[in-house]
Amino acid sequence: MSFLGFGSRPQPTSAQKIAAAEQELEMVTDMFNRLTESCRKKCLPTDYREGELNKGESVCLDRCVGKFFEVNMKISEFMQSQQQNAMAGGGSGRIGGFGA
């Protein structure tokens, strides 16, 4: 612990922790909904013929979900690196080189 508490990070309050957990849950729910909607549109016919997935639908869904998460991870890594670069350079506050 630092002298008189200076230099240490302030601890989040219970309300801040709850708000962060709610925001994280909302983000995960949104990602799940986008994933299911996107892969359903790509892989499943609108007129259901069978109660079970056939092999083609199953393979399509598996690949779709894999690609969705792969792209999501790449975008997350890119955004984190851009944020770190902006903070390290003390730069203009722009992320990704967009804007004027």
Given for the second form:
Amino acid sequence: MSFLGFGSRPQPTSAQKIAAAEQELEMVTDMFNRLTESCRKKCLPTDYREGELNKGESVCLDRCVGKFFEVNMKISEFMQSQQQNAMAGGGSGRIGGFGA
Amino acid sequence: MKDFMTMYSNLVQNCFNDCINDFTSKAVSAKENSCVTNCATKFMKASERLGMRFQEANAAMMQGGGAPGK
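Mind pulling up the form predicted together with its partner chain next to the form predicted alone we just looked at?
Below: every chain and molecule of the assembly, starting with the one above.
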């Protein structure tokens, strides 16, 4: 039986799902653009003597992507632990966790 | 379309900044010209490669050790 009367369970509507997917796509695109900018700055020398990527540059780009992702994960873990600490230690009473 | 325009203006700005530093003449010199061509070619190749690696890494992250705390 439903405790919430007419509210029932909050099922995400298809409009909400689309909005979430759009937001995620935007995040991924933004991340890709930032990655491109950083890795190009770090891996491609600016004298452009040739149009081809040479071996060193290619390897540098590959590693750059890997490291960018790793840093991304590290920071995400760090932020999560910070948030958990703030919730555990910040208030004396326990407040219902957000997200978690 | 918006992404394409962003990429285009980025490309112009980056290659201009990296290749054009001498304003003693009004015309784009042959050296500057080849620098710009190489810059644009290399930029596209790098984007392509980065895109491929990005997709791989993203897919690996999604199904593999993605976000332990969910």
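Everything numeric here is computed off the predicted structure, so don't read it as measured data. So that the term is clear: the rigid core is the largest set of C-alpha atoms that superpose within 1.5 Å between two forms. Numbering follows the first chain given and starts at 1.
Relative to the superposed rigid core, the position of the CA of residue 81 differs between these two forms by 2 Å or more.
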